[in-house]
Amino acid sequence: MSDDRRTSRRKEEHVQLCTDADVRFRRKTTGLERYDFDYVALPELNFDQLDTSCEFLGKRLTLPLLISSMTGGYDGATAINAALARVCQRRGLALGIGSMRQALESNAHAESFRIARREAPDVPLIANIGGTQLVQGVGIEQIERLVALIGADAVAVHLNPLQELLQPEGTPRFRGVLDAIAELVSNLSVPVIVKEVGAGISGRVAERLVEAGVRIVDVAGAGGTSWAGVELLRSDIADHPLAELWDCGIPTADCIVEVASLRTRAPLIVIGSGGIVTGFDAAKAIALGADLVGIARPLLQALQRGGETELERYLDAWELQLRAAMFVTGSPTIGALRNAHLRQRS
């Protein structure tokens, strides 16, 4: 089987586990829930008149979010991406696009990615490759295509080192990667997203990151879907000898509390992704540090279920549990929500 076979039979295996098993975290949470809002009994603002909305990469969205990389590369793939970025044009979010490696490999799925851009051309869209690409041959130029192959407003390039370790086809080599990610800050047309998968990006790692030119953290915490569990239950080993990383990782709450008081030595951009369901969860991240977050799995199950309305349904209650928070805790707009208290539970 050629590679680019052999990758997109993995993305679609991806997707599967993604919407049909159960792959979140089993003995660790995202954080969130250790923290309440400080409840605002005079918060002097009009629930009809709060502004959601925020700047991300040059461009205004109705919400703070990011609906993040999930799929592409495969047969299946072209009808959940036009979905996702319908739904994106029509509400006014970024849209992340699933890893893009398979693209490099072959041209046979190029509309599952190229779509994107056909149906979304006024949001923010986020090309996307592996930082072990990096370091095995992916250079500048070939990055480059790939902007271009779908109108790119940023890059992101994803740490993984724990899936690929899991991975049956796995290359968990990642010596020179920080090198590599500084030059593509250097030298590429459009910015640059170092993101994790699901297991945290911790400040000291973001530290090393901000040193290297980045100024866009996708934290993506441990707490919601576990690669590490998907790439397990894809080895189909019942006694597999690293069972024990399922629970690897970082919680999401940490990680933006850590990445995000980095701020004193650059300016740096903030997604807060990682087990993010409920506006609610959003409110959270953004008041503990975050300056939009992201969300992929909750909505990939919507569409599976109900297709864009389902999507639409979801998105809408989402809204709603974020604006309830901003009017509790007297935060007329995101940036206000930035600053809103949070009481730690003891």
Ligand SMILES: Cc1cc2nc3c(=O)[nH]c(=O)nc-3n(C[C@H](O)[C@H](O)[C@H](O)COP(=O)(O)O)c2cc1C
Second form
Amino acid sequence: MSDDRRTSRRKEEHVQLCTDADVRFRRKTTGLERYDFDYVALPELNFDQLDTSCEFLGKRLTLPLLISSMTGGYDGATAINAALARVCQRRGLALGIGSMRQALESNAHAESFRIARREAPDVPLIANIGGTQLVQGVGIEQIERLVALIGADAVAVHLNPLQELLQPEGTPRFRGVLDAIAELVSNLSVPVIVKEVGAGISGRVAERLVEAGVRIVDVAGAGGTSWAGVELLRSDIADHPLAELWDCGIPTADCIVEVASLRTRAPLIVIGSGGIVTGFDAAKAIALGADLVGIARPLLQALQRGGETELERYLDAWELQLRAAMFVTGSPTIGALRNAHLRQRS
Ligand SMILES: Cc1cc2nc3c(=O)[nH]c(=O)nc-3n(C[C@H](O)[C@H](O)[C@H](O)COP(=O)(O)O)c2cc1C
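If the one shown is the form predicted alone, what is the structure of the form predicted together with this ligand?
And the full complex, kicking off with our chain again.
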């Protein structure tokens, strides 16, 4: 089988497993449950006058929400990206596209990526490539091609050493990735976002990224989808010697606090993601220091369950929860929510 067909098959398996199997962390949580909102009995606000909008990549979002990078590169991905893009366009949300490595290997599924911009002409759209690809021959020119393919507003580089280690056909080769990211930041025509895929970016790692010039970090912490789990399920090995790594990773809440603390050194946009499910989770992530949040698997599952109608219903409830959190913390805007107090549960 050719490389591009192998990549396509893997992308399809990922979506299937994330839809049908329980690939959440088993013992670890996001850590957001350690916090409560500090209830404000004197909010001096009207519920119908809250402003949930924020700016991201030079565009206005109606909610501080990014649909995290998921898919592209096989037949079924076109319908998924089209639906996600339509919902983002209708509601004014940002959208991440799944790894575009396949588009560099062949033109066969270019439409599965291109469709996103066609259906969402006005939203921030984010291209995606693996950090390990940057040290295996994918250079700036090729990444500019990916940017052009979807009219991307930014490129997300995913760091996924744990996933590559456990992926049966993975390439756990990360030597040189930081230098390659620095070069990309200096030369690319659009901003670079660095993200994990659900095991988290610590403050220490983010510090090195900031030194390399990165100004947008998506923590993608532990507590939601376990990509070690997904790859362990794809592996045929019984009693896998690395099975314990299913729960490897840093809780999302800890990542947000650590990475946001680096704002004293450089202007930094922090995306809080990994296990964000409700609007309450989002509000806590923002109060801990995130500018906006990202959600992947729960939105894919809503879409697969009941199409765009179900996804819209999910987002209606999510928005109501976010607004409720803003009201009970006396936060009229997302900026104010960033300064809301949380109480750590004892
Ligand atoms: C089906 C699926 C495919 C994904 N593919 C990619 C990918 O290609 N590139 C990437 O950076 N992240 C990918 N992710 C990871 C997500 O962007 C996200 O970081 C991770 O799932 C944690 O968020 P969650 O707990 O909300 O699912 C994928 C997630 C899902 C559910």
